[in-house]
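Consider the single chain below, provided in structure tokens and representing the form predicted on its own.
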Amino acid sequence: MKRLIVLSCLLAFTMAFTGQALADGKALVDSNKCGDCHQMAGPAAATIADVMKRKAPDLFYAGSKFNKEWLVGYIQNPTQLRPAGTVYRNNIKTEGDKDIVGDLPKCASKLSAGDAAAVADYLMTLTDASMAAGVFKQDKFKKARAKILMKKKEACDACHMFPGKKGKPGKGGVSCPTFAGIGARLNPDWMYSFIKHPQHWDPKVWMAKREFTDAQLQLMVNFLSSMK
């Protein structure tokens, strides 16, 4: 009986502590005005006009999309993941016969390790219940086959930048997030879901929906997950 009472007390304490930590995380999100740039509650933009107003990526499904460990590190020191900004058309300037990326807005929130962990805990509660978990199967794959599919057939590098070799600059497009570090950044189940049906997550996203087989999806996500 005494053991049950102790366990019940520990459980109650843990639940209270967890609840307080999540409340602290939300309070930090609010006090840092993350919602001024990020959409925290959804839904995603339904019109192109709304997309053009977007200042930063949506976070109302952050818990489905990101890996928590990466979030904790990123919140402490935000870096530019989209070479031409969240909405590239808002940041491209024409000079002569060349299009160049103008000055990009930077995230001003650089939190302490403790605060970053609290915010990450809160963000991980923001999920899309419709996303299937466990669909990604980590397995051996042929990098050459993945590159043929993603570069030659699908031309992913027209919009995404692939990481360079041995510290060299990456190559590819600037209108979408870089693939550098994507394996550490994103939940592979979310990558699978997004590649399969991008418009489920963002109705006006400029990434086209393709008809991929499960084998092709697994190959691409295994390849992307290897980019740590």
Contents of the next structure:
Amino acid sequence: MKRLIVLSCLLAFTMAFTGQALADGKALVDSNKCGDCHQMAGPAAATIADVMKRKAPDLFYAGSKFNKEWLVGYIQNPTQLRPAGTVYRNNIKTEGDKDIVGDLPKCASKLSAGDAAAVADYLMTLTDASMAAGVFKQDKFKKARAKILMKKKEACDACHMFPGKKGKPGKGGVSCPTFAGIGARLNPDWMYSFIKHPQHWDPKVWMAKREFTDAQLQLMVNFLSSMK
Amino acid sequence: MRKTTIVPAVIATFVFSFGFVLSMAGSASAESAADNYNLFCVQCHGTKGTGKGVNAPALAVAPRNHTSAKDMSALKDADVFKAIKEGGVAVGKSTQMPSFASNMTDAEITEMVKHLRGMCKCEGKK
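Give me the form predicted together with the partner chain now, not the form predicted on its own.
In what comes next, the whole complex appears, and the chain from above leads the way.
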């Protein structure tokens, strides 16, 4: 009986503590005005005019998209993951007839480790129920085959930057997020879902949808997940 | 008394349904070719359409210069449509040009072909 009482108290304490952390995380998101730049509630922009107003990535499905450990670190020191900014088109300067990336707005928030953990806890509750979990199968894969598919056949490097070797600068396009660190950053099930149908997540995203088999998706997500 | 209750209810239902249908139709409305070009094409073909977009330095094959009457007039409208809808490979060109079938409807691609003809100030090969 004593044990039962102790266990009940522990459970109640844990639940209360978790609930408090989520409440704190939500309060921090509100007080730091994350919603001024990030869309915190769906649906995603459905017109180009609305996409152009986007200042920072949508966060209303952050719990489906990101790995929590990465979020905790990133929120303490946000960096630019999209070399040309959130919506590349808003950050282009023209020199002669050539486009270059102009000055990029920076995320103003830099939270303490404790606050970042609370915010990450809250963000992880923002999920999209339509995303199937457990679809990605981590497995051995041949990097050469993944590179042939992603570079030669699909030219993912036209828009995404692949990480450079041994700290060297990466190679690739700048209009979409860098692949450097993507394995630490993103939930592989979300990567699978997004590559399979980008417009499901972002109806006007400038990434084109390709027809991939499950085996091709698994190969790509295994490769991307290895980029940590 | 009963009539006075039913009539406003029917009118309200009609107005609500009509508004709902309008809003649904609005959500699927076509984007202009200029807006589609601005978001989907500029990343490689550039704001001026000369093939010097922000991604161009990373590409093994230079993106087409849409302002070149010489280059663009060598292409049939049907082939330009096919390249946009099915990707460069479908017309024997680069894999770097993906299929934009999920980004634009057929009607929007048709308008895009007209937009490109306006940029090159030229007609397609007959």
